[in-house]
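As structure tokens, one chain now follows by itself in the form predicted on its own.
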Amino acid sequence: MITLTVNGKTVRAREGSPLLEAVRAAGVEIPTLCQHEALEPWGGCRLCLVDVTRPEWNGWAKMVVSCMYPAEEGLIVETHTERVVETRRVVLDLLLARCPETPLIQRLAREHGIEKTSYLPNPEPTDCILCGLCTRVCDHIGVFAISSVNRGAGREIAPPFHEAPPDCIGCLACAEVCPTSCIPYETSDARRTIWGKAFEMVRCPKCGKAHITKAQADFYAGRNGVPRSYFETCDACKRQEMARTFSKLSAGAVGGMETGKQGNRETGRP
């Protein structure tokens, strides 16, 4: 563990960790829009933005993205410096110019003080902050059904040639993960859609619901080598087995004990 300090005070950390984590530690909270636990850090949003600084630095300080730069003994972090904060508002204005009716960016934009973008608001509102994270947990599966096309104003995420992606396996990590609930499906106990791309849907056959496509069960089953039947049950059904497993064991393990008890008190052993 190494020590640093953020806004003043004193903060244990990993070496090496992702310095967002030790903002985080001290209580300080900072926008992030491209984070997520579960994915490496990308730095795309660049939100969360600190300035950092050492004592024999003479008063230089630099910029970095937090969730990217190494959290490292000694280091100074600045969270809201006045360069800091403007940094976020210029990203927060452009956000807004692109996506003008998101309530997310509304409400980020609003917390710094911006009710209205500065520049020409986009004529086509979208959804899409262009946070990756949708590409990002898609080739995390191993599925690359999606990705980011083109460049400039015209980037936007999509599948190949905006056809139905034939490698999409309707999981819905991409929408579950979109922090603007921007990516459109839909499911039922029969079908589920998205992408353009329909499946078929598998039925739990313990309660009958319907937890997952059949696509979804045939690749975790080819990637893994774990039986296709283990992903047909769905994960309710198998914490009850799993519930009732356990509990028959520790009822024969307390039953043993008792009888090992009711032994020893005929024989006479302690």
Contents of the next structure:
Amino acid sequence: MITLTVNGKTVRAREGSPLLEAVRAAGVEIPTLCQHEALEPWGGCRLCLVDVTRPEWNGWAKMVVSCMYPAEEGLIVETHTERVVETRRVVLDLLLARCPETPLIQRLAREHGIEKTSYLPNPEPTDCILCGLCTRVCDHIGVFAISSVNRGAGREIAPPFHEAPPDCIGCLACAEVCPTSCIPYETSDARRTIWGKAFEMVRCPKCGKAHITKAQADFYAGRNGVPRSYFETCDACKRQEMARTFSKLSAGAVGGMETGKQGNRETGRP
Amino acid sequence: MIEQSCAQMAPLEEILGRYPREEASLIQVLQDVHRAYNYLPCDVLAKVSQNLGVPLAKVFSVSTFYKAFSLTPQGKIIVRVCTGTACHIRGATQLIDEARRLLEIAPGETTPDMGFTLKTVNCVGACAMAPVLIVGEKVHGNTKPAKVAKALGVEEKHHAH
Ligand code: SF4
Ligand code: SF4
Ligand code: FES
Ligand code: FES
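Could you switch over to the form predicted in complex with the partner chain, since the one displayed so far is the form predicted on its own?
Once more the chain from above appears, this time first in line as the rest of the complex follows.
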């Protein structure tokens, strides 16, 4: 563990862990849009900017993205210096120009004193902020079904050739992780659709709930070498089954111990 | 997913043989495919993805990132008009107008006989020769609208009516 200061407060952190963790540990809130604890930091949205300095830097400080900058011993972190706040405001102003109708962006902008973007608002409003969380979560699962396509102003998230992605397993992870909920999907007991691809559902053999797609069950089974039937049972039923097994086991274990003790007592007695 | 009729796979086989079957070969393979087919056909990209073990979404991402790659069939000769700052100031717009008039297509389009594709590009790094017109591989510096027909190798059309 190392020690650093955040807005004058001393905090301890794991060396090399993202500065953002130390900032949060100090109880300081800064906005983030492209960061997720289950994924590698990416540094895409630039909202988590902070100023860092050290005594030996003679007053010189640099702005870094805290979700990626590694914590070091003795670092002095300031999260709300004038230039940091101003830069964050520019980022939000630009995001608001891109996504003028997106509630999350409107709220963050308003919290930074921006009611209307000072840039030309996007004539074709989108809710996608290009945070890359969806593609990164899909890659993380090991599916790689969607990606960032084109560049510059035309950049967007899309499946290959803008058609139903052949690799997608319909897990909905991308839609769930999306901070602006802009990936549409439909799901029912019979069918699920996302990215224009339709999936058949698997029903839990215990309770009948349609909880995953056939493609998901196939993918997980193929990857882990665990029988497909394990994934067909829904999590709730799996937990129940587990609880039953444990209570049976512990009942057995307790019983066994008692017999053991008794045996000892018996043999132990003169 | 494949709209184009099955493009010839033969050139691809040969191209794939040139590089190790790994992700790092992707851009080189795409460049060679582009040279051989004059664009990146989607069925060929699917094959590239399989062969190199790179997910199709990644192949598509790279293919759409670089301006040098086209995902639609292009004309035999690519005509590029530089619209960078220097060329803009020295008359790129007139060159485009002249090329449009001669080829009867807008930038980004291809002539129906697949002879030419007209493109605009940003600074090609030859500002001293502005305005710059590139026909196929040949660079024409200090071009004037009157010289475009010759550079394109097309007959000057005398107005039809
Ligand atoms: S639903 Fe499809 S695209 Fe989305 S994370 Fe799952 S596999 Fe990837
Ligand atoms: S679709 Fe959502 S998760 Fe994906 S980049 Fe856009 S905003 Fe981020
Ligand atoms: S959260 Fe750090 S750059 Fe987005
Ligand atoms: S602007 Fe045309 S070559 Fe630089």
